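The chain below stands alone, shown as structure tokens; this is the form predicted alone.
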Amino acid sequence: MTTVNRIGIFGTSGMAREAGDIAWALGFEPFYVARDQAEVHAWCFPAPVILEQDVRHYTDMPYVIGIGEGGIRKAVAERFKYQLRFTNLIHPSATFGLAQREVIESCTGTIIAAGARLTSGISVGDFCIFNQNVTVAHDCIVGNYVHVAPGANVSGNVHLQDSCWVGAGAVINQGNLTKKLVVGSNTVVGSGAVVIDDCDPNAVYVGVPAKRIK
């Protein structure tokens, strides 16, 4: 296996090739970081796949995390932050606010998909996943591994902490400029649900309007 225009991808489930897509659509050729031999022999997919445990063999390439739960990405991203170089993937029809393009440049792992729109005014962390056709308003703050699901609004002034995940087509409401509007960290918004109010962490909010069910 050559290097050369190659990129990573960790995971072999969807949401690692979509991250594929986005790869090749940049130009990149994908190969994919199976978990272990059983991920290996469910591999169906027409593109090359390794084991993790061979990936000190290929550590002249940029790498990607394609897992949508974010526990898991963080725990890949500790296992290798000393041994691969993780960079961001952005599809070419991802669209930008005045200066934010620079903003995620200056992230690690980050993925977004296409026709995701990220406006101005936003402080994204490390390993965040930005879903197809997803949207994030003005003056938001979005933690590290976070996954915003295809079709998800954000609207402006809203911190999403840290490994919360906003399911599809789900709306969060606006906060202000003195009280932002917080999902918290490790919690669920279910899909389609719409955020009005503050979501605790370690929680499921479902429903329109979303209320706390576990």
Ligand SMILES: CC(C)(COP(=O)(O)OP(=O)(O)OC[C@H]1O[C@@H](n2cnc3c(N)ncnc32)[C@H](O)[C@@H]1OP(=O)(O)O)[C@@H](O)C(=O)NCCC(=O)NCCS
The other form holds:
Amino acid sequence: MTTVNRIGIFGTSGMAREAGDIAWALGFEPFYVARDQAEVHAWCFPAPVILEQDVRHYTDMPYVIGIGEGGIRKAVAERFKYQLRFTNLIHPSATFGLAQREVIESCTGTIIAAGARLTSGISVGDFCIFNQNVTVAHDCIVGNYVHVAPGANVSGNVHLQDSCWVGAGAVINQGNLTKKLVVGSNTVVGSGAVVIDDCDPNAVYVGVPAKRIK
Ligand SMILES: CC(C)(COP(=O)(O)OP(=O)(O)OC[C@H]1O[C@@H](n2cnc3c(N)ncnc32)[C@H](O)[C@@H]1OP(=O)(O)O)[C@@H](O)C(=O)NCCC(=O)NCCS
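Here we have the form predicted alone; I need the corresponding form predicted in complex with the ligand.
To see the whole picture, the full complex is given below, headed by that same chain.
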């Protein structure tokens, strides 16, 4: 495999292939990194795939982690942080408010998919995924390993703590300048939920208005 203009994408699932789509849109030729031989054998996509144990032969190119689940993304990032250079992947159709793009570019390993819109005053951690057509409004704080799934809308003054997952089409209502609305670390907000108040960490919330079910 030639290494010119390549980018390595950890994962072989749909999320990884969608990260690959962003890479193609940016002019990269993605290759994929499978966890094991079973994933390699199951691979039927017209792009190269290598085993995780072989990335040590390909250290002169950037990588992203195309794995939706924050805990797994974190484990991969921890395993390879001293060996590989992780980059951000920002689809050309993503849009940003004043000075917000610079904030994203100072992150490591954050993926912004097509049609995402982040306005301004938003702090963003590393290895986050802002999926297709999400919106994140002013003055939010987004921790590390957060995933905002397709079509979710995060209002202003919200704090998404580390490794939380906002499901597809969910809405997070706004906090305010003195008290942000907090979605706790590792919490999952179900698809289509409307969150109107703080969510505990390590929990699952669903429905309108969102209630804790786990
Ligand atoms: C919320 C979620 C994590 C729950 O998954 P789970 O822990 O496996 O829970 P279950 O499927 O066992 O469902 C538990 C209960 O919640 C209900 N429920 C599950 N998801 C729900 C949702 N999004 N909205 C409303 N109710 C929901 C189920 O009907 C079930 O109710 P019951 O106990 O009365 O039968 C999951 O359904 C979900 O919404 N995931 C996000 C999907 C998504 O956004 N994908 C995007 C990929 S990028």
